[in-house]
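Coming up is one lone chain in structure tokens, specifically the form predicted alone.
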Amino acid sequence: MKAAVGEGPSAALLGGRNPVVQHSSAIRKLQLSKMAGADGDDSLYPIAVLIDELRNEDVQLRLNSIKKLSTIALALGVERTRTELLPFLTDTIYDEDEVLLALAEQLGNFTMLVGGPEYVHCLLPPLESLATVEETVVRDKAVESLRKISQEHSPVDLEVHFEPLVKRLASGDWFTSRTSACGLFSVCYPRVSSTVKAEIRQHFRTLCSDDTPMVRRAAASKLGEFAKVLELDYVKSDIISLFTALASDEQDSVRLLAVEACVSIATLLPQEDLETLVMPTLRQAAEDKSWRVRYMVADKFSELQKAVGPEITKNDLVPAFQNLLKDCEAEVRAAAANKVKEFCENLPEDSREQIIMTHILPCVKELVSDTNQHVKSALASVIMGLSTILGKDNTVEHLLPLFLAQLKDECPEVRLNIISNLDCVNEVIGIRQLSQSLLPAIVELAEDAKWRVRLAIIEYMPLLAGQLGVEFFDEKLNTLCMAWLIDHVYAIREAATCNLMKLVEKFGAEWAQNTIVPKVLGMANDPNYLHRMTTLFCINALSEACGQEITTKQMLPVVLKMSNDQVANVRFNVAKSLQKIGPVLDSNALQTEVKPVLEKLATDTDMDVKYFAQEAISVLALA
């Protein structure tokens, strides 16, 4: 909405100009001769510029101006930001977007600035306005920030300015205002009068059946919100046949957001009255025969099965669950899918096993071979977990064929989330188990052509390798960690050297010196000055995790002959690592070894050597 720049203004504030035509002088003295006094104060000048910045043409300075509004109030005072700023910010609401935006977040911060809680009211007109407004995000933050002051209105004041209000919103020709009443019928509901009460309870209801499907879909998001502040007897018979209807509306995105109501409402009810007035409505939901109702009833499962309690899960919710991983739609059952071990973890105790091994687990050995990507990876990255549950005789038999299958997938991403997750097998019967399907697919990864798939396997890789044990690395895996060394992407090459820092942490300097620094050495002599160059960051990485003597024999000397490079970017990265492995060198080393190259490198053509030198030279303290 395009703003009516420079219509109207309140005639107290801008002296009754158009400050599109003529930035008016008479703001300025308005606040100078109240700010200053007669001391011609040049420091509140600024604050008379961002009141005429408030309406000038330009939408930045609108902007700016409005998200200083506070600092306007404050040099204003209480009583002329309620009787002159305000009165003005309401007849400015005809604005663009991003500026309605940031004055309806400034607003709900508003209190302290018109005088407390007992002036807090006066905030209510403009955000009112706001609330009404037709785009969305607007509405929603104004609708934040008047739930935010309705905390601060006495119950009295509740009754007398801001239930009024909501009433106004409610019943509001257009959508966007009863859309807007839905998000504050329970911030008011619990401290007003019982006669209040009904009348709100009656307000929602009529929105619950509102003709436009924008305000129901408001009212369903809110349904459970509503419900945790009304009394039981209320919620019994009030919500749930609101309840009832909503979970049966024409538009399906009315009848998902009923589905995410149920947890709140589940959670109110007594055990004894859920079968009767919430089951009925969640069964018909997990059969919807929108995918998109389907797919909200798999997304909640696990806090439906919290709510609902053992008996009803046992009854109801495994045959329910089984249908959503058995649905025709594939993001139904991937969001079924993701939930599997926590549907699991959540089981009766006493019955846990039992319903895995009948129900579950056929439908889970289905999904390991769906046609859908989506729906195997994210099986994947949740199925490892059930080797906890089942322990390790069920899991030897019935799960390790499935992660095998799954380490042997074409989708990279399932291989990646079996690998991811390994941790959780290791635990129950150990990876050597493993071990020989684990290879391939670890090879497989550590070459896809896409370096993401190649970064996400060298972040598991000091996880692997501490599950797997120093020779299994040695003998399958070293190779693999050196190659990436040489990868023609920079991430790549840079997580790998945070990779050997993480394995010789592991497995110890004496390992690192005759299994990872000769190879890293030997790339000092490379053709490729990039490779060169990795030679000196895996020394920078590792030189601490080696200690002082392994630095100063093998890598130092590396790094010192490196200072003659033809390369410019090799040089100064070796004024870089000289800088970074000096406190890890001795002071000798330092003066006789390390100074006369640092020196040397500081008198360089290139200004970068120089410079890097320089630095170096300063840090170590050895000028």
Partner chain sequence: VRLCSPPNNTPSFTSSSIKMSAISASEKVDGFTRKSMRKAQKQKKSQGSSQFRTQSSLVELSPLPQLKDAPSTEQQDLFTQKLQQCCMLFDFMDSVTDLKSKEIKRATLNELVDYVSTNRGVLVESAYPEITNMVSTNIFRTLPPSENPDFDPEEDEPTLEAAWPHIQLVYEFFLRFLENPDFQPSIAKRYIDQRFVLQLLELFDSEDPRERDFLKTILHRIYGKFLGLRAFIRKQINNIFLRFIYETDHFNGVAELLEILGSIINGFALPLKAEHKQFLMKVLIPMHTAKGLALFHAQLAYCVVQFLEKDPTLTEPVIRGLLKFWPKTCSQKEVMFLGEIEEILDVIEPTQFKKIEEPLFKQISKCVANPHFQVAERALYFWNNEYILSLIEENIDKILPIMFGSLYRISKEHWNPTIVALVYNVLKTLMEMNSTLFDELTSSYKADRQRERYWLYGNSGPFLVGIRRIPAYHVVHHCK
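Please supply the coordinates for the form predicted in complex with its partner chain, as a counterpart to the form predicted alone shown previously.
We keep it simple here and write out only the one chain, dropping partners and molecules.
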């Protein structure tokens, strides 16, 4: 508890700090202080401070206090929480949005603090007010809390207290309360009587045709969720007509939400009804004049595909998908391109290959040379996945040329996406098929002018090394990995160091000893102190993977020699390195070689060197 505990009664404290506030809300405060401290119980003083802070002028203090609301409630006990604290909080609703957000969240967890499920309805008034404020974040949180506590209501309380609240919100004047109501229908519907159910359906219907688009959007976004709790007959009679109406709303922002609902609705209906009840609307959405709606269809394509089943997929979705891949808007094409793999995977097995080869692949081929780089890179991130579906021969004949084309793409993102998914191809045809084209692509990315591109390719090095094998690596890639160590950007040097460690883990200590350790240690004599430090960083990373033998015999002498470096940064990094590799060394080396050097560094003229030397001595217990 951050408040000043033990500095006397809270009112006095606050009065001393902030006379204006005390003046303006004196009455309220008096009552509150009495609330907490009236029985002369000293243990409640901290609580009194918290309560005072609920009214403080400083938002941060009010916020802190609201976040400790459960502590206050616990101290007050269930009855006073119900009769005093909650009414007080209901009054607070005009406060800053941040405070309201915290309050809305807290109240969702308050059931036990007001006396359990029997009294949970006491929480409804403050949450009802919070569900009507303008700020979306606060309102959403209030609805979330209301949904949570609705589960704690008994069926009777749900009808007596909760459902009337939903009705009030649903018929509120201002759009905010009506949007909030949309999220509450589905939580109370399953647990109320059939008369009340009919009322709820009626309210939902009304909100779906509200004249405020914000409300229609809220209703459309909850349509799927509401459909799930309805009886199937009502889904067919009520929901379908609402769905159709929302899907042809005049505002595209409403129509696109109906696409989402389409997934849930299609899942609920028996297969034979889909064609008549859902498909006309879905076909219309896939051809909507607004690209946003088509984007949504593309974005939800896999879900839609699963929901409507294999037959409709074959007859309807395949042509729709082709159109989306050829859409006039790049945004839509990119969204569809992202789904190529999933869509193909989920095609019915009996006709999968035929559909892909005759319908999908021609579109994919066009996308490889799309004018928009986002489309190409979306495709590049999934296209490799097709090889597992199509098998070796098709991959070699049809996909390989596409991979190779993308590896030569002008946009580095496209090339990176191909390289980062090489493992899929490796499983099917082996990476060797690609290696001739791979190498120039990797080299080019490795030397890209943008350091973040270089960084990204470094991250794939261990994976590539594993798949290409040690010989290929030594021959073609080793030089690159070493070149990164002297990159002029620190982040690259750091990543390169880490990369070396992963390579050693893959290829083993012996390989390290023969190929990289000599080169790394050679850099210790470099005229540039940054490169000399890189030697130390590499040693830090490699010592464990290389083991005691190499560390003691080859690395340690270099580190010790560097303790005489004229640059202080190198010297204190020697101290840090010794601390790091110490655990790998045997105690003899520690005592006879490391200790004297650290002791010398501990008397260095430079403060930092001294500091790190002393730290190493104490960590390695050499004192």
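Positions refer to the first chain, counted from 1. Treat the numbers as computed from the prediction; the structure is a model and nothing was measured. If you superpose the two forms and keep the largest set of C-alpha atoms that fall within 1.5 Å, you have the rigid core.
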query: Post core alignment: residue 60 C-alpha displaced by 2 Å or more between the two forms; finding: yes
